[in-house]
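A single chain comes next, written as structure tokens; it is the form predicted alone.
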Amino acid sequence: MKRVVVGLLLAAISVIASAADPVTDRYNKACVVCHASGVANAPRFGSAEDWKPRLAKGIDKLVLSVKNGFNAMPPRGMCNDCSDTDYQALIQFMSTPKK
């Protein structure tokens, strides 16, 4: 019965976590496909050197091909419901080193 309670409680928060950080969700649900692993060249999650050249573009050039779409990215990037400021964090979270 400890057992059941115990794995109980880590389920729920690990649904409270993920619920509690909205980019990492909407990475997870429209992002990963494609940039986890660099398919149809896009830039691969927490990869400076593929993110470099994009970002010299500006913020504002980046949202702009996300929602407009960009050479295998549909438009708005499988994120329909991302707003502007949504995109930016998207696009911050994947172009930040991972350790």
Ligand code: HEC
Second form
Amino acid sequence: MKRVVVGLLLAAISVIASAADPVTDRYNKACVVCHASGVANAPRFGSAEDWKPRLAKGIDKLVLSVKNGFNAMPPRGMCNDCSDTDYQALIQFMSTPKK
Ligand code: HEC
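Having seen the form predicted alone, I'd like the form predicted in complex with this ligand now, please.
In what comes next, the whole complex appears, and the chain from above leads the way.
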């Protein structure tokens, strides 16, 4: 029970934080659709295991993959107004282990 309460509190805090953070905001508008659950082999949000082989390619290559599209990922990853810097921040955000 205590765990549930703590979990709910954390969820509430992260919702508040996301409203103020442009990276989280962009993630929630575009990348989340596929990267939350790993649709079609997309590296999952916060999964060190999924991201390890991707990060090994280097950040510049990963930004290019998003811009050009990569297998099942559409070009620009459904974020048409994202800059290279935004993509870098999003990749860092998604690939940072969450547990
Ligand atoms: C429509 C689904 C979809 C959306 C939306 C999407 N992705 Fe992806 N993404 C994928 C899939 C599927 C892969 C894995 C492709 C593969 O390896 O076959 C992937 C792979 C990646 C990779 C690894 C590329 C590589 O070279 O290994 C990065 C980085 C990435 N996505 C970033 C993003 C970012 C940033 C966004 C949001 C702006 C985003 N994606 C939105 C589906 C999506």
